[in-house]
Structure formats: structure tokens, C-alpha cells
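The chain below stands alone and is given as C-alpha cells, in the form predicted alone.
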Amino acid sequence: MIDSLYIAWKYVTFNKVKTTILVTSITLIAFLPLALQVLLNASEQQLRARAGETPLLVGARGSALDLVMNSLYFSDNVSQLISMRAAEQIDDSGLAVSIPLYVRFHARGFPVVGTSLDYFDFRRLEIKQGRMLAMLGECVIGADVAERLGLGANDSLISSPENLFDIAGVYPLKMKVTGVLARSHSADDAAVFVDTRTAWVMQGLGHGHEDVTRTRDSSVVLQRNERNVTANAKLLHYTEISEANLGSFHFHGDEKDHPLTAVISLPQDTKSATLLRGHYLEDKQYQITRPDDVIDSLMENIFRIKSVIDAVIVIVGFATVLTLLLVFVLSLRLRQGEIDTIFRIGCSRMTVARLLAAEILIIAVVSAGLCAALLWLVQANSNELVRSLILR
């Protein structure tokens, strides 16, 4: 058998193009369904784990899936916003503790998550470098953000405008990076965290400007008297918050009416969760949902689609096997002269069979090795692949 393997190896290495095509075909037809299963298992694990850690979500009436994906994975945008009053109502009920979320803006391609310090305790996020948020205009970044952008504590990060033609005059905010979070292997690794009030500044609900009573630029002053100074639109709006200008920043309107995308609700116990859900049964403005239920429904749809994909792969695989058999049959016809020579030197039909079996074995082993290597790469990077391909 060793002799047959040696001769077969020489043959497959000599016919490089044919061998490469066969190995590639077998590898792909075996790798694709297995890799899909690995990614689906990893996505299910991530989805269920993060949803299971989040008891209840309160948001505007609409798509529960959009609400969950926006609040847990910072991906889809919610169509309707709620206000800070929703969080205060939950706290006032005494049934749960609220964590506000405002996920709307981005910074260099990464979502900006406006929230409170309670969020970091809730998700068990720890600072690896630098310190936690302390004042308006500061941010902490996830491990992926720090790695991809090459940022660290005391660096700066500028938010991205919602559009290039913002007639409201909302300028990008230059934020100070105060800390980098330890890797959590979750959506938090690819997020920029700020205080909710900082997110409101990005929207233009809060701003700072020059002290017009002290400015020396007369072109910004429309009218001045003993009691009041009126400025025009030329007055400089800050795009960076520092200790020097922090006192000039203020918010217009009642902060209770300022927007949020969702509120994470942490009930005291099962009874409190049931009572709290009951408060929203007839509410036409808000909805309350259990992320577990939403993810269960999502996974059912995903696996239903996967079953269709599996059926397609089986059909394609069967066609590939028939094609490979056809290739081997045609190869035997083309190699009839070689086979006749083998018979003339005294070899039996069994020898020819062993040579062909050895060739098939070599191709199958090489394909299996490549398939195993690719699956190992997918498995090793499954968390990142799921976040970039499925949860983005």
C-alpha cells in the first residue's frame, strides 16, 4: 500500500491543476455548511447570553426587534424616540432601576452610546487603561475601538455629523478619551460610551458659547445695554468641552423631555417585573419587552432559513460528487495507456484499483486538512465574525 501511495502522490503532484481543482471543490463543499453552523452557534450563544442578561427594555411603540438590536448590539436605528421621563417613571414606580440609553450617533464608524455609570456595573465592564467618565464631553472606548483606531487614554475622538448638510448648525463634538475598557467579547468592545448629556450636546440640545459680556469682537454683538447683551449667529459655539469652558455649556428646555432610544429596566424580582410589564399593557406610547422572547423569535426565523440553505447545499454537494465521479471516469479513459502499461508489466487489476484508491485518499486527506484549518480559523474568530457579519 505504501508503494501505491508513493506512486499516487507523484501523480497528483505532477497534475497540479487537476489536483487543485478537485481539492478546492471538495474543501468548499465540506467547509461551507460546517462554517455556517459554527457561526450560527456562536451568534446564538452571543445573542442569548446578552439578551438573558437584560431583563426588560422600555422603548417607543414599534418594532421590538429594532429596539432590542439597537439597545443590546447598537446596530439598527429605532424609528421612534422616548424621553427621559420614561426612565424617571420606572424609578418612581419603585419596582425597578432604570438605565437610560441613547444610541443614535457615531464616531469614526463606531456607535456612540449615551448612558449612565450604572451601565458599566450592569454589564460588568472594567477600565483597563485610564479612568471612568467624570465630566461632560468625556468618553470611554471599547477594546476594539482602541485597537482599530490606535487610541488610548488622554487621546481625542471626534463624533461624526448625522449628515453633511446640517442646517441646524450641530457641529461634531471633540471628545476626550478618558479610558479604555477591558475586552468583554461583546458588542461593548466596539462602542464609544458617553454620558447621556454628552449625547444631547451632539444633537445640539446643549451648547456652550463665548461670554458675550467679555468678548472684544464687536461684530458678534447686535445690541448692548446695562442689563443685557444680544449676540448674533457669528457667536462661537464650542466643539470641544474642557474645564475652561464647561461652565458655559447649558441645555435648552426641560431635560426630562430630552430624547432616549430605550431604557434598560432592572426589576427587583420576578413579581416586580410582572407588575412593571402590566403598567405598559395599555400604554399607547411605550412598549416593554423581554429581549429573551425577541431573540427566541429571531433565532427561530434564522434556523428556518438555515434549513433551506442546508437543503440547497446538500443538492449542490450531490451535484459536486457526481461531477467528481465524472472527472475520475473521464480520467480513467484518458489514462488508458498508463493502465495498459501497468498490466503489461504484470500487475493485476487490484493494483490499478489500489492506485486509484490511493489518489482519492490523498485528495480527500488534503481536503480534510484544509477544511479543518479553515474551520479552526472561523472558530477562533467566531466572536468577531458574528459581530461584524451578523450583529452589525
Second form
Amino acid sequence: MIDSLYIAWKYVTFNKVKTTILVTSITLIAFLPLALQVLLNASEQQLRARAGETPLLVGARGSALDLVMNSLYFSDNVSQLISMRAAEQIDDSGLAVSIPLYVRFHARGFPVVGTSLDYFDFRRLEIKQGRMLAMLGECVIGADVAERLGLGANDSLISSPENLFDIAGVYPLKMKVTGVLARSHSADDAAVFVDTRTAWVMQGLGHGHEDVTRTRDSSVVLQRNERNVTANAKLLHYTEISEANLGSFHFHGDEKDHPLTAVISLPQDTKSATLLRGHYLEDKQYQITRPDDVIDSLMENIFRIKSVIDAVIVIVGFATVLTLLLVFVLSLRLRQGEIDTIFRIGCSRMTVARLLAAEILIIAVVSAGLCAALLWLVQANSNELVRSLILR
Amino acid sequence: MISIESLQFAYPQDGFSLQIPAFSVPAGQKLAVIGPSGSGKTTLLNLIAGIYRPDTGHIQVAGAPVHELSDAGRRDFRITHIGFVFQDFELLDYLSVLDNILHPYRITRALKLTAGVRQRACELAGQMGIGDKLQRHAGELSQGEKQRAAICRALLPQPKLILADEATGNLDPDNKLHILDLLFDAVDQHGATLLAVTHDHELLPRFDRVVDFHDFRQPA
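Given the form predicted alone, state the structure of the form predicted together with the partner chain.
Now the full complex is given, and it begins with the chain already shown.
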């Protein structure tokens, strides 16, 4: 058999193009369904793990899936917002502790998560470098953000306008990075965390500008009397919050009315959870949802789609096997002269079959090895792949 | 070396038949077989080599009754006692020249590939003038070099009988004579018998004996 393998090896290495095509086809047809299964398993695991850790979510009425994906994976946008008042109502009920979330803005492609310090304890996120948020305009960043943007503590990060037409409205805010979180292998690795008030500054609900009562530039002042000073658009607005200008930052309106995308509710116990859910049952403004239930429903749909994809892969795989068979038969025809020759020299038909089997074996082994290596890569990076391909 | 008696063979498909009442070749003889295309020359070589089994009659090669041997026996006999040289050389392009020469040793258990065999293959290739091309792929050789490699492959197991089927048919005139000389030298050196089918009448004077095959053919 070693001699057959030797001759077969010489054949497959000599016919590089043919061998490459065969190996690629077999590898792909084996790899695709297996990789899909690995990614689905990993995504199910990730979705269920994070959903399981989040007991209840309160948000505006609408798509529960959007609410969960936005609050847990910072991916989809929620169409309706709630206000800070919702968080206060939960706290006031004494049934649960609330963690506000305002996930709407981005900074250099990464979601900006406006929340409170409780969020970090809740998700067991630890600071690996630098310190935690302390004042308005500061942010801590996930491990992926730090790695991909090359940022660390004491660097700065500028928020992105919501869209191109936003240039006249929300100003980009230059945030100070105070810390980098330790890797958690979750969506938190790819997020920028700020206080909810900082997120409101990004929206323009809070701002800081030079003191119009003290400005000496007369062209800025439109009108001045004993009680009021009216300034024009030339007035300098700060785009960075520093210790020097922190005092000038202020919010217009009642902070209880400022927006949130969701509130994570951490009930005291099962009874409190049931009571809290009952409280929102008939509410026309809010919905309360168990992320676990939403993910269950999502996974059901995903597996339904996967079964269709599996069927397609089986059909494509069958077609590929038929094509490979055709290639093999045509190749045998082309090699009929060679087979006749070795038969005339004194080779048995069994040896001819063994030579051909050795070629198939080598191609199958190389394909299997390649497939295993690719699967190992997918498996090793499944968390990151799921987050970048599926939970975007 | 070869003894044939009352041989009859017919292809079932086209009705072609071959009858040879008696034919013998003494050991060490260089015999040329001539005849028109389709007269059965290659069929005779295949019968002597045991690739085909005669319908009736006896074929003895080196004392062995080839017609009585089983399929496996004929294959083992062929690979150990007979060297084949083909018109189209029939080398495998994906193997090196050395691997082509050693090929019979890799496809049967009747021959053992040892270090001594490798050494002999290199020496044989050196004698044939292709000693410096052993690691090249067969496809990189010239026609003449290919036929030298094919002769090396046929001679390496030290067969008693060399069957050459139009061995010089694809060579230019200069190469033709040179290859024939090399083949004759090698046959002499190994004490083998040569039975060569040829169309080339220029080469006939160099053989010990010439048989016109037309005499054997029986129309269907």
C-alpha cells in the first residue's frame, strides 16, 4: 500500500490544478454545513447566556426582539424611546433595581452605551487599565474597541454624528477614555460605555458654552439688558468636557423626561418579577419582556431557516459529488492508456484499483485535514465571528 | 526461449483470428517480426506475454507453459521474465525518470524494491546516457531520452525476454539507429532474447533473424 500511496502522491502533486479544485470542492462541501452548525451553536450559546443573565427588560411598546437585540447586543435600533421616568418608577416600586440604557449613538463604528455604574457590577465587567467613569464626558471602552482603535486610558474618542445631515444639530463629542475593560467575550467587548448624561449631551439635550454674561466679544451679543443676554450662533459651544468647562454644562428641561432605549430590571425575587410583569401587562406605553423568551422564539426561527439551508446544502453537496464523480470517470478515461500500460507490464486489476483508491484517499485526507483546520479556526474564533457576523 | 505449437486465437468482437502451427525463437536471438498493420503482430506479443490466453495450442517461454498459467501466474511471470518496450514509450509524466524505471517494482509483489535495485537502476540509466536526468519528470525528456528510459524500465528486472512493439517507430532516423544499438547492447549484456515488431525495413539487417508475419495470418 505504501508504494501505491507513493505513486498516488506523485500523481496528485503533479496535477496541482486538478487536485486543488478537487480538494477545494470537497473541503467546502464538508466545511460549510459544519461551520454553519458551529456558528449556530455558538450564537445560540451566546444569545442564551446573555439573555439568561438578564431577568427583565422594560422598553417602549413595539418589537420585543429589537428591544432585546438593542439592549443586550447593542445591535438593532429601537423605534420608540422611553424616559428616565420609567427607571425611577421601577426603583420606586421597590420590586426591582433598575439599570438605565441609552444605546443610540456610535463612536468610530462602535456603539455608545449610556448607562449607570450598576451596569458594570451587573455584567461583572472589570477595569483592566485605567479607572472607571467619574464625570461627564468620560468613557470606558471594551477590549475589542481598545484593540481595534489602538486606544488606552487617557486617550480620547469622538462620537459620530447620527447621520450626515446631523452636522447642524448634534455636535460630535470628544470623550476622554478613562479605562479599558477586561475582555468578557461578550457584546460588551465592542462597546463604548458612558454615563447616560454624557449620552444626552451627545444628543444635544445638555451642552456647555462660554458664559455670555462675561464675553467681551460684542459681535456675539445680540441684545443685553439687566435680566437677559441674547447671543447669536457665534457663541462658542464646547465639544469636549473638561474640568475647566464642566461647570458650564447644563441640561434643559426635566431630566426625568430625558430618553432611554430600555431599562434592565433586576427583581428582588420571583414574586417581585411576577408582580412587575403584571404591572406592565396592560400598559400602553411600556412593554416588559423576559429576554429568554424572546431568544427562544428567535432560535426557533433560526433553526427553521437552518433546516432550509441544510436541505439546500445537501442538494448542492449531492450535485458536487456527482460532478466529482464525473471528473473522476473522465479522468479515468484520459488515463486509460496509462492503466493499459501498467496492466501490460504485469500489474493486476486489483493494484490498479488500489492506485486509484490511494489517490482518492489522499484527496479525501487532505480535504478532511483542511476542513478540520478551518473548523478549528471557526471554533476558536466562534465568539468573535458570531458577534461580527450574526449579532451585529 | 519461445516455443509455440498449434496456436489458435480469435478476437470474439471482429472475428480476426491468428493461427501459428509452429514457431520458435532460440535464447539470445534478436528476432524482427514484420508484417502489414493489422496482421496480428501485437497480438502475438500479447499472447507470448500472457496478456491474452490462446484458444488452443501451446506457448512456452523460458520453459514455462504460459498458456497453462492462471491470470495471477501469467502476471507474475510477465513482470519477472518479460520486459516490454512500447512505441509510445508509455512513461508516466507525473513520475521522475528514476521512478518510471522503478515503476514495475512498485506495482507488484513479485519484484522487491531494494537499495541494490535502485543502484542498478542508476547504473543502467548511466549506461543509457540518461544518468543525469533521473530526477526530471518524464514529460521533460526528448523522444530519444524517453525511449532510453523505457528500455531501462524493461531491462531493470533482468528479464529473459524483451518484447519491443515498434520501439523505434516514433524516433527520428538518427535516434532510431542509436536507440536500436543501445537496445542490442543491453540485450547482449543481459543475455536476453529480443523479439521486436517493426515496420522499418532499414533496421532488418541488424537483426539475427526476420520473420514475415504475413505467413501466419489467417483471414476470417
